[in-house]
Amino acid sequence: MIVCVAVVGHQNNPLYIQSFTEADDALKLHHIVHCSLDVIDERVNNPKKSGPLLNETFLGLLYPTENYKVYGYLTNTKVKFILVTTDLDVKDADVRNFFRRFHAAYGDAVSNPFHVPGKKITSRTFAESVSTIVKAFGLSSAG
């Protein structure tokens, strides 16, 4: 299950957070993606010590938690989008189809022309098209 998907600025700046759980966890959740944000730098600053290619955006699973899996993706224009599951055995083409369908979410969300871009994206049309696509993963990963 999805507690918390994030999309995160070229400079670190949070542009969309969403968690799916009790307000108790939004705050940790909250802590959980920004400490993924040092993981995310450090694989992409040290391609040859911790795995994916220059071209490769999937970035797999950044760090298990006792409770969390985290899993990052990196955009050509250095946008970092982060999930934060509960479930302990996620396979990575799922989490590869929920990046790619939320990449393409994300990029309506952008083209919008009232979008300021690097301003948090306040697009409720984004927030349906998200909580869509988490839904979807639930199902898909259940069967």
Contents of the next structure:
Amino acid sequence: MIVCVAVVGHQNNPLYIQSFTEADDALKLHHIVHCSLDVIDERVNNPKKSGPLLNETFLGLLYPTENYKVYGYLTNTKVKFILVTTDLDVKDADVRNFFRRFHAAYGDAVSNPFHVPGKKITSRTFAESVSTIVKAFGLSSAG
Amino acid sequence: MEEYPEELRTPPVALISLVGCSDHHPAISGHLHSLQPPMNVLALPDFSKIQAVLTKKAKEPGAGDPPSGILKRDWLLKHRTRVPAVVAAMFSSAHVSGDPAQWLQVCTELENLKAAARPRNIKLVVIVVQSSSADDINEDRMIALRKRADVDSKYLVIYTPSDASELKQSLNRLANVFVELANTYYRDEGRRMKTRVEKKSFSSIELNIRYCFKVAVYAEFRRDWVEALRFYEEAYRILREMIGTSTRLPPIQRLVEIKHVAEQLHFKVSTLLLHGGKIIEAVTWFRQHNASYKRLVGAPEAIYLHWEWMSRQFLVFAELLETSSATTQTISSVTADNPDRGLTEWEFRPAYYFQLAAHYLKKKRSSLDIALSMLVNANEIDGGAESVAPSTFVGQFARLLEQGEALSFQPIDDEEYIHYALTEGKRFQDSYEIIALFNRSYESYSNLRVQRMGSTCGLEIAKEYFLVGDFTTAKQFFDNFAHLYRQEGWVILLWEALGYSRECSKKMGAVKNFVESSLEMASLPVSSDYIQSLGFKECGPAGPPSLPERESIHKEILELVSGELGVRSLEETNDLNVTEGNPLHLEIDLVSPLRSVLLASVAFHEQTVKPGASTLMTLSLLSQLPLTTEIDQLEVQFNQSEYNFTITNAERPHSTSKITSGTQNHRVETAASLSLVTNKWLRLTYEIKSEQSGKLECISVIAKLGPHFTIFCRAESPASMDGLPLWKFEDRVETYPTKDPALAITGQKVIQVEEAEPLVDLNLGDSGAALVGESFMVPVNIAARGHDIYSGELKINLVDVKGGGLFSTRETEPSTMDGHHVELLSVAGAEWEDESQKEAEKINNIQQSFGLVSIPFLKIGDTWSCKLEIKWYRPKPVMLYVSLGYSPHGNELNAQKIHVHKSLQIEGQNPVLISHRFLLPFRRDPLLLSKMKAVSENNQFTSLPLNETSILILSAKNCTEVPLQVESLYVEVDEDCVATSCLIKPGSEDLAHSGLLVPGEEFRKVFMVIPQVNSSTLGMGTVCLRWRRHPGSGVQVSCIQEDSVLTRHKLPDVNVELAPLTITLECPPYGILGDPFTYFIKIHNQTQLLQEVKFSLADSQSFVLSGSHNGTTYVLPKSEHILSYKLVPLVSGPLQLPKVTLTSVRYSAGYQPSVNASTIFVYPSKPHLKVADQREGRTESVAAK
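To test you: the structure above is the form predicted on its own. What is the structure of the form predicted together with its partner chain?
Starting with the chain above, the whole complex follows.
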């Protein structure tokens, strides 16, 4: 199950962060997302480490925490998408697929002429589509 | 890792026992210790002890029963300190070869030793100590000894300590024997255990694990890491399978034992993997270990034991990683190699494991707290747990019973065990342990420059300090890490950190910090819509971030600063309040996080203003505080304090007390309302009347919010104002600080007050181009048109137009005036004649390119003038800047000065171009050898023949645009070349004409030069041209000094040499058609040698000639040979004389006269040249000379 998704801007500032848990761990998820930026920085600054993944938007598994797995995605405009999931056995293809759809939703949201680039995303439509994508991810990995 | 016994932490060390001859034990054991790998030595002084050591304990009677544990706690220690692999019996040679009684004793001791060692399969070595090399040992006895000991001959070692080299040899021999035998022993033991494992000849699964463990340890003894690893892993695997099946112990203790054993096995495996450099395998192994035991939480009442165990796993692995050198070197390549294994970078970093260890320890603490709170009576339990201690088996605990002397263990049930564990758990200060772990993680992250993970650890540290009540340290940490969140705009995380920090300040009673944190929190961009799921507990003392929470914090602060309510802190004595005795003053600068609390922007409506005029200034205030804030009073401060003014709130007339005590004549404005609405600019516009010229800058705005609370806010220009760092990511309405949007973009908090318009004329006379060398005068006129001039000062500046200095430091340009190309010589004042004694004072300061002159007092209508005398040393255009500073009012001391500036570009020109030319006399040619050679070389020097007259023509061309008067032109011979070296005489005494040179005209003068010294570089001296501007040339007269100027031009050096041959052609000046004349060719030999000269004369159509056409002639030393021809011209006009070619054989040099030299004019009949007679004669004389 996806517990948290986030969009992080150029200056590593959160543009959108949404958790999908019932438990009181949203703050912890904030911390996890924030920490995962370190890994993205490291991957982006030392691109040779990722070898064949050069020019790849999907950054893969960023780091495993106690109960979560964190995946990252970096768009061409250096906006970062972060996904936190509790599933310990996730297929890369599923995550890629998720990010692709998420990226599309993000693209739609920032294409709104009333959206100022670099500001937080407050669009309700975006929130709805994200939640649909998140739910779909749960179904596909379950099935 | 430190809590593990040493024998577990370090690889096993073989043990050797030495018996007898105790004097030699230290030397041998020292040597064995220093081996690589080392060996431990169990030294026994005499043989009686060995039996006690080696005797095997009798097995428990019921050997067939399943054992009561998996691994014995002291088994490793036993092999390290008590059970040797090899026993070495040492006998002195004296005893061996001594009398029968001694020999008998040796035999007995040996027998006893054999008996003791054999059951344990311990290897035996016999050492015979030879006290001196001279001692001979009885061969028979030696053989007998070996037979008795039943050892191979190489295990009977003779030890000779007497000689250093022999000692070394003996020690090495001994060491080799020991290593070999120890290996055999451990191999045999290992093999024995291995067969048991392979044949499955064990009664229970515990024994299986134990045997595997033993095989692995024995393999480690032999440094057979591969086998060791294999069997450890095997033991680990069997153990994991055992979890569900074993029923031997009560459930909780069963799990505890298994975990303990698993921990040991895991530790061994990880150590072996890491030491083998297999970091990926080690990390993967740890992951599996973690995965397979993570879920084995166990009974709910003992859950904290699980967390403690988990924490220890992480900690130990972190420490292993940290100490393993392989980690740091290969980490990058490791991750690159294994992208598909699912391992990420951080799993190779100890910091990650430290962090998780701390995390599990926190979990342990919280479950321990729950477990403790469930106990009804803790004290009662304490009593019962006293006698419980770790028992013989790893991971088992039992009650220790004293039965007389003997101690025995009695199994305990789970309840007892839990009680025991709780009392143990209570003894530890988990918080400090957690802080230490987080700290290690934090440091490790900081070393890697991983900020965010580090700050997460830092935050955890701070929370722990907060929990234990160390608020000062906690606050420090919270504030440090809040900075990162603030920087990156993670508002929720910042909220949490600030909430803790605020609580710390509250507990510490620090009002200022409390208010600062509170205000910052209240002004954070937290909206309620996306925090839906943040629980209250999770967010620390501040509660979940939301708008109502912000409002309540703001309200609390408003009440606090208004003095209505003191916020109670924990300690009753430390009430937080803001009173008269305890006023509060906050400062907000350009980088303060409190800028969102109060942002002050100040913009003048104009950029410059005339003195005395008034301009408008807009003061705008913005606050992001959630509630409307009422400001009592505002004070605006400027860099010139007389402009400061105060704005009071009309709605609060009672609060007009002064913020700053001081000047009474303070300007006070009243504003209708001073309430700050969230995210809305409060704009106040006031008029400022400027008085003094200069910069007027608004420095700060001080807002007074309550009777004793002020905020000092630095003013910012709207043009250069940064957005609020946290709010700039928010989707909010942004408005301009001023009504006029253009002003919001360009507005400045600084205004320039201009100086008054000057009413004085400053004129520079334009005098055209200056000539190098002359003293050039520039007239300066000052006319006081509308102002009196008090304490006027004239500043004069000379600046190179091209930007380079007027100054040349190059060594190659010799200059008389310190390399200055243009120099300001003096200022000559026209008005100073009457008071000449003051002149020196008035010219305050004249430097090469700068001058400062005081101007006397001038009334309106007065004029004053002076002349600047400037001299050029090089042709260079120069900018002359003159600026006059004066004050129109004499009485005020600090009156404003008014400045007038003027500038003028002046060209510097070379007045004349001096050139020179050397000529040889007409139709006379010396043979100059250097000329012949120098065809290819680039010879700069002109060559002149020695003792011959040469002609020097000097010409000076006027390159200016004004006529010049040349006064004289002469050559000054250098001082070092005395007159004898070279004789230079002017060809004529007087100037050819008046010496007036119009622009472009050339002046020439002829000199005769007779070099008298044979020198390759003869200095010719300097041409001196004395000139001045022609007085008749109009307007410049006034500014040109009458003195004439001397321009010097250095002549280049010449090469003087002796010509060996000189050829002179002689013929009449003209010929007459049909009239014969004689043509002489004179060859003068100036050498001491006979010269052979070949000559030839070509026929010419214009002449009939008589004489030999060609031939060879010899010219005697120092004499002259004359060839003469009679020529009759056949045609008239300029004719070429028959061509003569001379060749000097000695110098292989040919000579041909030039076309000029061999041309003659033939008249048709005899001419009558009366007028030209005089001139003709002169030319002849020149030629003759």
